[in-house]
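To begin, one chain is listed below as structure tokens, in the form predicted on its own.
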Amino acid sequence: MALSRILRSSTNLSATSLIANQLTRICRSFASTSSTSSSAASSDYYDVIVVGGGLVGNAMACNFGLNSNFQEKKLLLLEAGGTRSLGAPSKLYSNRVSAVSPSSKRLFQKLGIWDRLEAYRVKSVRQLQVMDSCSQSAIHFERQSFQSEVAWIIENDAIIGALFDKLASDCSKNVTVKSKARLKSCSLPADTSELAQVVLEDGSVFETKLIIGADGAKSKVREAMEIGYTGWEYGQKAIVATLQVSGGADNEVAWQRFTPFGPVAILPLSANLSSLVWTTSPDKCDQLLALNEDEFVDQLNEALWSEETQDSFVNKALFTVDSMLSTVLPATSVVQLPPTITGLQSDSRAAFPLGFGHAHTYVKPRAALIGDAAHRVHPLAGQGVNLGWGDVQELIEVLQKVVRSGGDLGSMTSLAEYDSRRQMRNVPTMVAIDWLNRLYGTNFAPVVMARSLGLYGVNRFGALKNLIMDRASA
């Protein structure tokens, strides 16, 4: 009997132990599920996340917020710096400006910021003159009868401020701007069965169907995409400053003179002020920045006017060709002289390195690149940021078609269309700019002869010149 009671007690203890183990496993399973749910709940969801504000990222967010196709979608703009509003014009001009193309102007009009920018300050450019320091060859880009603009020079800070103001006033319903937001990491799935995730340095976590990288040449989004990228440094730096000039009543001509060290660009800001972008070698750049203002101005005028590197043999050949063609094809352009630099508005001189970079693809599932995150070019043609604004317009056009069809914003089916269109537009422009920089970076006589005759020929044949202008404006 005692043995029987012991066996029954043992059986009951085993059953109790089994039940306890089962309960423990259930509790652990519940705890794990609860922890996963808690983690998911801590991740805020947005349909689109734009990483990087600036000139291109802000334009992307603004375009999205104003587009009626996206009114039921949510976008998060992550700005690493602070937001800024466009107030009254300051007395001093910023040393960083953009040459806004006609197509980019149309974008600004569509976004409703063009009138605000004009009220702030915008300078029209009615002609662009390009010269070679090694010969007398030159080319003059202008619209017919000098009546319409080639481009508009606008301070970068003004464009960013106008876009921020527009986001705050008209896009707050579906666009959230998070400032001081520094990206720690982003995770991209292999396909669209999962969402992409963004983690900030402050610990914030966000999930989305589409990450748009507008975070510059050193893009973390591009790095997370693990795509091919071709890039190099030119061994050049660009000096920027605001100049006091004389020599033109309206100052509506942009000047660019190619030297063996790089081009010197003078962009009009007002009747007596212009913006400088002076490309030179790193050593020469350091020397120029170490000069006082008067010495710097003297060196700049020397770079604009010096004939020390002129090739007399090439100039004789140009004169002969011009004499022969003038009888059948009269010159249509009026040769003008560049302005004289009289001083600096303030000593706002600064410099930055120049390079080339291009992502082999702009898209992957749940990710797309725009602006400098996708492509980086030399500033000699003023095309860099305009290519970025072109990316914005193309990507918006593709995404709105996805929304209308009920598709997935991050699917490769739609993003591949954006990639192919922009690659076809950007790559030829980038290659042409790179070749120009290399072509004019030497004073080797045969090369000087070839480029001088080529520049002369393009300037003489208006149809070809207009084609180049139309291409740059598209």
The other form holds:
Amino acid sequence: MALSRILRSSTNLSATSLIANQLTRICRSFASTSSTSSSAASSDYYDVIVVGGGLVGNAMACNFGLNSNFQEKKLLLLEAGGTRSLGAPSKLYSNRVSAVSPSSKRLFQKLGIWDRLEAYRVKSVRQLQVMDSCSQSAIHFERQSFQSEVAWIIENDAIIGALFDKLASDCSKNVTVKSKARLKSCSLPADTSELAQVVLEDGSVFETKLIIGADGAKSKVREAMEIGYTGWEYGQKAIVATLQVSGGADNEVAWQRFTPFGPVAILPLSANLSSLVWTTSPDKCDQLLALNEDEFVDQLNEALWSEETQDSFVNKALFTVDSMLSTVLPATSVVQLPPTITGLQSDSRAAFPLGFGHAHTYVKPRAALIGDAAHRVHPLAGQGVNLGWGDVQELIEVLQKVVRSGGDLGSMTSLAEYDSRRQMRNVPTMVAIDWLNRLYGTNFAPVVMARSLGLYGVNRFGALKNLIMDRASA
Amino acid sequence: MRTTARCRRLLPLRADLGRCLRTSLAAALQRPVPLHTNAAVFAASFSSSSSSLAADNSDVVAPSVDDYGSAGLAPIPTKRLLHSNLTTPSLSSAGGNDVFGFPLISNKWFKQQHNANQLRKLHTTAVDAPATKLSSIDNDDVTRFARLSGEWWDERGALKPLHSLNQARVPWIRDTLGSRTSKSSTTDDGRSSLAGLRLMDVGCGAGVLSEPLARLGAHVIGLDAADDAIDVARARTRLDPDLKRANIEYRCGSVESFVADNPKMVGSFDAIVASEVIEHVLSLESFLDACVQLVKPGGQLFFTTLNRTLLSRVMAIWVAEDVLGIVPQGVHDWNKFVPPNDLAALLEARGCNVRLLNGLCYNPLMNKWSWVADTSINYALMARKEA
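Form predicted on its own already given; the form predicted together with the partner chain follows:
Everything in the complex follows now, all chains and molecules, and the chain you saw is the first one.
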């Protein structure tokens, strides 16, 4: 009796589920006919989807939105957090800043956000001074030409905010920004016969011709691309903070002192404030973060000024070489002394781990990587985000050629061009940065000697120095 | 069952071509992916020599068969060219590609491989093509076809050079044609530079060239005899939102039969494009007859193809087939390559003036084509029908 009832109820169940199935099928077919009748204007298709609304992803969306070639194309920018706006300057500086290179400045001018940023606050850097804690060798970069700035220090939040504002004001026609959009998965086809698909955690699905992964070092887009990736952690952490300094007249010099634990960089923010990027071992990092403000400042001054690790033999050798060379080549620049740190602007200390990462290819059919998703470097040269902005410019150039010749935005033939051009530019820089970090990660005397003489040599020979400077700021 | 049938059908084919070796047949049987253009012309030649084939493929057969095919080109009109009215497009106007000097050898090499693949597939296609299945295709079929015939749109596969050739030929066609429309001269970008023009892409395959031309605003009819390729091309028009909006349609058949079946379209096209096609055509004269008929008076004809020179013979036949063994022996017929002078003379005889002639050079390392002065391997030619 009971059994038969169960049976009956189960048959009832299957009948209802059958009806439900039928209903959903009808609904679906209805929906599909209605979507085909509304043609390509259906809301879930975008020509390009940028994943990640950070420094690089926003620049990509903005560049796309302002370019006349893409006025009939639609772009969707997915940002996991919220959008920000650039308001009045806050009293406190953010502890995350970027050293914007001259070519990145040109990009900002093209995007029409440079004046806005300058009105907010931008600190120009006229000189760059690199020192070795193990010897007296130092190098000094300064522009000889009329353009006197080496770089500009700008807070990351300000750049992101200015880009969001620009997107809202001038790009709303063809760029849609979706905030709080967390990527769940994306599926990429083997070739351009199908569209790529993006699924968000809230269940919404978008189709596109091209997914641009600007979602940082742990990129989900890169994961979905299933490409080779070489990466490692440096076993180093970087402490960032906003510092009060005294000493330099206008505070227009960016300082970097290499210590065996890692480089300490002091980047000017204003006449009496600087931003700190202190690379050190994880243990030392934890200790430093646990200290109170005064103790932390003492430790930092020691790291900047300490003579403990100086190698006297190397110094003697340097002195000899210098006195010999000075008879032929007069000294060109005077070594300046780093500023003295007097305190912190509130307690703005924070730390993050450092690593290296390199995607073996930046492209797949219907997908491309830009910024940290494609390459992650040590912050010691301030190059990371500038490489990303370089990616943006190259990718835009390739895509506008595609549009002008009627191609498919996700076509491999064109994307491969982006890939090879950017790899050619990025990989040597990445390798150089990695080697610099290794070269200065030791106090082994022969290495100290070699690097000191090398740094000295580069400093004395203008042509070589200019070459390096042009490369770093290009 | 299917395979043995194809085997049996291929036997007369082998006898017909005479030089097809076992290797190429084996390869063709292992990879029966039907691909490519101009099957009609081949089918025509098969049918003229083998009645059983003709029965199987009655409606793929081209109507007119001027059978001078394998012996080489027909006698060429004595009028020898022509240098006065040949001009060279500036590199910038034709796409502005970098010129890489070296790759003549590899270029040939690649081209050979690509042609061999296409020919191999063509043989199977021409013989095996089912007569009529061009009608209604549902969406499941669309995706299935797109996946099945992935090779056409695998930009890193056998047809890789054909895809990158777009970077040279689309700007070439766009700028040559676009300069005639007032609209494009006012816009700084090429988005809709071909708006309002009617084009036919003869031997369109799966639409590798038709699609970009349609995206640029032209009304494009893509014509190809291989119905599998046409199926792939049609499937893409339903998947790609750009193409849904664009004005593009595909027809299956030969250009000669198209003229016969669509008398109203004769003289209606602003331009005819036959890219990488005429080196496969057996009856170039009837092919050109049809093309010239379709184009408007004052309209333009665009060709890209391979030259018949000592260099191409050495690289294509000797190096690629005998020395390196990359290409199955006998698959490629150097005799069907068309020297630009011959093509120009044939066009002049049909009331067209050759306006542009340029060499194209492929760099396999960068997968990039560039415009060069030397036309001894690949070249592009544009002619204008007298008004």
